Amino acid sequence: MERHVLSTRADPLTHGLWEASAPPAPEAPPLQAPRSVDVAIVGAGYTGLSAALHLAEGGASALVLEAMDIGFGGSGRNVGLVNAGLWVMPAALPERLGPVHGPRLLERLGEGPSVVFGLIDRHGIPCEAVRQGTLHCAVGASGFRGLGERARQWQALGAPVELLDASAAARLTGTTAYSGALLDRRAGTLQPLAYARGLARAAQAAGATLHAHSPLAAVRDEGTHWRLTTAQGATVDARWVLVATNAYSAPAGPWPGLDEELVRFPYFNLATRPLSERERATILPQRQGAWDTALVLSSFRLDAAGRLVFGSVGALRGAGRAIHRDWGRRALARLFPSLRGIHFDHEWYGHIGMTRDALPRLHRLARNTWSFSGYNGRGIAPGTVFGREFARLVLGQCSEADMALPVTPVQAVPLRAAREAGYEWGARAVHLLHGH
């Protein structure tokens, strides 16, 4: 069973570089006294914090309950790529979600990076934001063909994406390992934990209340409102509830189905020392973030200090920690020979919530009780956008029919434990046997 800690600072394998370099979290003491608010939000990640910010700015009282620290889950552990859209091809959304929700979701998530960077600018959030685009790098001829089709579909929608050949990709990445790349100029990078903490500060400044270390124990329908009770016995009465826990939903919590419908996909990151000016002149010289089309994918980007953050599928626990770290050294040496023998100053990992069809979910769990989940590795922009969507619903600025996603029932994933074990052990096997 996975070990949980009470703080992002207590275990360097949970948040690594991001905890070491993020501004301090705002004060968010455990809930102690009874409270009554318009909206109670469970989970202080991007979705919950965006919802709290937009609700407070709209005049509603909002209170966030977080079991651990602000940004403890995927929001504080991810690579920090702010991408547009989803993993699935753009044309797949109208096919799977229909002629109303498909194009609507494409439009709103296509604009997702602008929403994120707009909030950063408006609230002055210090999170190392760089909007130079991202690079989806092609592995082999089949990878390049797939990116060509993705580029064609986005360009048909008017998106500023460009398919690069191998030489152009090499100039922007600093490696000749790829057969091409898709440059998406809408996108960028940021320090993910710093962004979460900045959203929290902005939400507090707007009037929202945040309580960390306040795990939820029970929820009861009181007819006119919901009563939420924490493990410490404190209560919150609220007319609306948003559950924004995604891959870190409690298996034995009030809504166990949310945990059962997601396959937890492990992903780790390794961070080098700050690279020299000479190294930075050739490796990602324009500061795009990058990831590839390999079946067991890898990602790489620079932070503000010039550290190269290199990640891939896998959990840094047990034998996997040494296997993935050793693979990381070999893979980096193959991509960037000048970094041969480099050591990693930080290493950490977390989990991505994967759905069966790689599409996010919107659920009405009960009266005035909603949840978003299943970001499939694209949490920063979608989480921010969906939090705003929920706020607009509560504030009466839109109706359920106007939401970006259709409401669907919670459905458990078959053989979930076996799938999760397959991801973890499969990644170990691949990284043990291959250099990249």
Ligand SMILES: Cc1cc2nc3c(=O)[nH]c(=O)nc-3n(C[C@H](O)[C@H](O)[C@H](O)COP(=O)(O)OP(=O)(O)OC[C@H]3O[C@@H](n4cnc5c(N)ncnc54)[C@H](O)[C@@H]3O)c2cc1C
Given for the second form:
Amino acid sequence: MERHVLSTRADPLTHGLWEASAPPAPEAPPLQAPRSVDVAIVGAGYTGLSAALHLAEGGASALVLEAMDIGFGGSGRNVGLVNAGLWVMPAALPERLGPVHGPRLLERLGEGPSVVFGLIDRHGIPCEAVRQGTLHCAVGASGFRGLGERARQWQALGAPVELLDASAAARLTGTTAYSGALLDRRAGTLQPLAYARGLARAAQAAGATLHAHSPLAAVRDEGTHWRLTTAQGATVDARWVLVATNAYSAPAGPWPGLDEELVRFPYFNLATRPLSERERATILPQRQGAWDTALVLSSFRLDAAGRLVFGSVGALRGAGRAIHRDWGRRALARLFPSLRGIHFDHEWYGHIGMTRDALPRLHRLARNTWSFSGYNGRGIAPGTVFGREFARLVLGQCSEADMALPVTPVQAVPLRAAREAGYEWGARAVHLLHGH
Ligand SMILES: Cc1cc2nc3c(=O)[nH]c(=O)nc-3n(C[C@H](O)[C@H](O)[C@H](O)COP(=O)(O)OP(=O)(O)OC[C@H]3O[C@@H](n4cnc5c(N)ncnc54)[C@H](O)[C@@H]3O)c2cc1C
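Pass me the form predicted together with this ligand as well; I've looked at the form predicted on its own already.
Everything in the complex follows now, all chains and molecules, and the chain you saw is the first one.
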């Protein structure tokens, strides 16, 4: 199975609507002349860009190497749901991470959307930010029970979440398909690629240097610093390194374990024409972003122009493209009968990096060399928060003991290729057979 979607940005199946509607990327010419900096960052997604911004603001020299374009990975392809917390239940975090890291991670990621929307405000990032909350929609009685428990756990922590019954959920979504929903008022939506490009601009304005089309090929220990060499042979010397390549890490890169610890979960999005005023009066009238509790989940949200962005599990390649698109038409007609027959103007997909326990990872790969990865489809707020946390570590504002995540060794996932094939082919089978 093809493991990486390394086509160029011009491929409409990689960044779709987001490429068509984002402000242009800032200039980031390939690295040519040798450089020496405090911190070299590999990967220009939210994690790397947030780190670059906060490092530069803190007075450190930071240089980002990006193999393709800014926001080429998950950061330019996602649904744009800026969520608080993780997929796992809040109460599970102290159980799994212990009494120090569990509550700390909950608190930092609970505040994640405020960090994201705060940066957007502070730097005036034009990225269609809407902070109206998100709706986790319940499928059937068991979905509703699960959300009830999630609501209870968040409320016990003082989070502003609200469990809605079926009729309240229908009013906010515009469909009667759901048995209820969890409204999280901390959350919201944004245009993902525009946010990535905005972070990049803000980082540059603060003094960071960004180089696109500069894939890191090799790293050498020079004793006092690391020497990073790009595929074109350009070099950067740095005392610190952040590896922020996450689900788009190359199999044969300098740290191959990073590729082997994530299972890639394919997810696609389809976008309609801008809905009419009348359609928008009933479909997501308050502009929350939504997704559901189904095993093969779906998500839906509006962009600033009123296009409905509808997504689910699957890769738009081979026969999958037609299968998922046809399913999308049927599923949308079932959710919103007034949209029956609507055309999708954009379709694109990407890969989410999943870990075995659905928790993100922090690794110390070597001296002063760190990586964050495995956001399990929750990366906008975590990537931003973890990038800032790494900057604080380098700037001496916190120590390893203060980090939100415990430092763990890199561990390969067994049967990874089979699991990835299972997601891709399973999603095809489900979408071939079902309307929803
Ligand atoms: C389809 C989809 C839907 C999603 N929906 C949501 C959502 O609604 N909400 C949410 O919060 N999260 C969502 N996510 C997850 C989120 O997008 C990711 O967790 C997040 O973008 C990860 O950011 P990152 O900076 O860690 O990595 P990425 O954005 O993946 O960036 C990694 C970068 O590293 C670069 N790179 C790789 N190798 C090298 C190299 N050798 N040299 C230099 N650069 C290299 C890549 O080109 C890439 O640009 C979704 C993801 C996908 C794919």
